[in-house]
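First, one chain by itself: the form predicted alone, in structure tokens.
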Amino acid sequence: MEQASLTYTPVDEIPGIVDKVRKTFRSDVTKSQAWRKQQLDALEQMLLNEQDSFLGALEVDVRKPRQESYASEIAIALEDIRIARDNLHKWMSPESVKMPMLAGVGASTKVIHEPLGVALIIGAWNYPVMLTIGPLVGAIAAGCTAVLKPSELTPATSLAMEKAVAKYLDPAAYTVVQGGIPETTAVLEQRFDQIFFTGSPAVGKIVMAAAAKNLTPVVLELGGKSPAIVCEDAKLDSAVRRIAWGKFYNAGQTCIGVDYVLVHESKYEEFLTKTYETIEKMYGADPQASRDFPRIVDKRNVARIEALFANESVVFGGEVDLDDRYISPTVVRNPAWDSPIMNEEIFGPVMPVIPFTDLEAELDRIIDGEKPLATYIFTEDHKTADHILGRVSSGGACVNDTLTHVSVGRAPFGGVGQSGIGRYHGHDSYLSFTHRRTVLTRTTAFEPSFLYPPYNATKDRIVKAIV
């Protein structure tokens, strides 16, 4: 199946393009509660009347299966308009703020919100659709603007993504630029007032250090290694369908996805023996000829993924088809911790697995890298959990699961150091575009004279009194 081919956008209209949503931006016509609710209405149809469209680009990009598509491309952003457009009222409501004495005399304290204004997003490849929908919830929620740039690495998504958002969406207002570098740098050259970027961290501090220039805010999802720790007391058939589901899930081409595994000794032999069962489970012994298992976003990826594991003890898998776009579900036994594949994030399907006998120093090391953008923890034990969590710090976290907790839709997902800066999904999705702006209002029915020079004994006492 042969991979689409895209139109990008001439590099000299880009700035027109951003002109036009800063026009309608500054008409005002975005800061209404009805407009946002008819913008996020409109996509919430997008979705629905187009995921057939979506969910076909997607297995022409990637080959991804439609329930795969659907759970973590549709249904996810379909769950953060709902929750956006149920809670708009509340969300933009002005906050009220208790007042210090001092400064409360004669006055009242208000915050409101204001858009930003003009957002651009740049989506990723992996989920093109939710990672690219989920902050377009955000930025509409808000009352900004924003020009969509989706990548150019599924285009057949983001065609489909283009043909969408003109159709259903204010197309003054929300629009879509293509393109590779070039047309990325052109577009980051503009001037916006959010920048909300998902990607990898080495290009997360490109798109940073563009928005610097004009003090632009941004929001980066990025990645990192996140890790699995297996305690001795896990539930062990439990903790490795979740590990693999969560490491070869999108073929590992997931920024929260499993990146290596370190297992107690005493139950590492057994671990890897029920993983090689579990894979075959999942996708069956050729896993190339599953309907369920996608393929690498392109033949670059496949050579650089095939790199980290080249020189590694192989004792899964291994296979790799570069004209298909293929690497088998892989797992390599004990790397070096000063490896390649040890120091480079996978994001790929191949699991790294690694035995320990003291946690402590285990934790030490992860610690002593970038903080991931998930740990997850496998251990009965509450308490050990809890010390985990207490010592590595991680954008989010599950104990005894993977990947899950992205879906919730009313809980903040986002990175922390290394693996990003920002938060979205549910309210943190409009903060992420909004200005809380505080508004102090003052009577005139009176003025409080002890306030203002000259200062005195007297003043100072009342001062002093109300404090």
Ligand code: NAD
Contents of the next structure:
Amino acid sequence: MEQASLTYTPVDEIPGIVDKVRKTFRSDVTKSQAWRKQQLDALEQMLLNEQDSFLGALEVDVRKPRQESYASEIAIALEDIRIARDNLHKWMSPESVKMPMLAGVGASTKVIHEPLGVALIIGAWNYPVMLTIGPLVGAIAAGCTAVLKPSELTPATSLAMEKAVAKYLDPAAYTVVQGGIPETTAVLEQRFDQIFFTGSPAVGKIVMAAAAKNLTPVVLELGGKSPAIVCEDAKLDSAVRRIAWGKFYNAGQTCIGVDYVLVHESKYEEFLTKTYETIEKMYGADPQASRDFPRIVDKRNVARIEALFANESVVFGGEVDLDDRYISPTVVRNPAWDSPIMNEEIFGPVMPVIPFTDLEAELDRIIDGEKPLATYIFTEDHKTADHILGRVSSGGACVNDTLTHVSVGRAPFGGVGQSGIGRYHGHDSYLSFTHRRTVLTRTTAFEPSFLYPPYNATKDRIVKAIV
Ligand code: NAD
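How about the form predicted together with ligand NAD, since we already have the form predicted alone?
Let us now look at the entire complex, which starts with that chain.
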């Protein structure tokens, strides 16, 4: 599979690009509700009209099936845009605040919202449209301008995005910078008012260090090892199907994808057998020939993933075709906890399955590691589900399902601990780019003179009588 080529932004042009969107922000044009709505409308039109070019580009980059691309890239971004547009008036309205007794004498307070300013949005390659356009919805809704840096690893999609953004949005306010590490490093040397990064925890630390130089706030949407836990009472057929879908969707290259599976010992062998059957049902006897099974983003990642299972007990799949960037859906039986596959985010179509007898011991083991981006619990008993949710912290979670919590556009999406900082989607997207500013207004009709020195016993009595 040949990849498209992408022209990178010359590094010496980057300061001028950031200056341009900063000038636009300072002109105040982005602050009115009408302007924000108009840009959100334009963004919606962009996704509707240019859908074919995005879906085609995703096919070229990673052979993503169009149905998966539509559901996971276009539909989620459209939902985000529509929620923001429909709620913008409500979100932008000043919040009234009940005054405390002492400060409330002759005064009122409201919380007004102001855009943070110029945002930098750095996207990852695995859902290159949604992970860049999703945060942009929040930036527009909040009245910020933005520089977008899509991933260099999906060149056709990043190029389609550059053209579409220039065609539909105000080019003085929203602009795309293309490039790899040198260009992103140059962008990060500029001063921003908010940085929204989606990618690996390792690069997240680089981004946060760059942001720290200017005390720029960050939202970091990172990854981790998200477990699926199949309890003794789980409905096995449905658990197997939903876990296989959540593992092999986008060939395992999903931040909230199932990383590994813990299965109660009593169900272990049956879980494995049913998983093999399910993979064949989903992708046929030869998944390489299936139109529904995508490719790995690049050869470097094929080699990385292959090395993770090279020394493991592969009980299904395990085929690799480097030139086609193909790894078949693969199942690994009971890897050791200290093996590489259990200590690195797999981010590929390889499913380690581990039996357990003592649930509490497994939960302890998860808690000993970094907090994952998602936890998937399979049980028919809500008390068991609540118990696991209470013990294991993660960005989000599903009970008896995988992945789908990300599509609930009105609910926050984000990590915790090493899986991320901050959240977005729905109202949280708007809040991520907004400063909530408390403004107190006091009447000048009289003086609350008991507040001011010199203090005395009478003033003290008044203060104590009020509070
Ligand atoms: P990555 O961290 O390698 O790259 C992300 C972005 O950072 C890209 O735009 C890239 O150009 C840039 N970048 C890479 N190295 C850099 C460096 N040294 N300095 C500055 N910029 C650099 O991540 P990826 O491989 O694109 O994506 C995979 C990771 O992203 C996984 O860990 C996955 O879990 C995570 N992810 C998280 C979410 C989420 O919403 N939480 C979504 C998708 C992916």
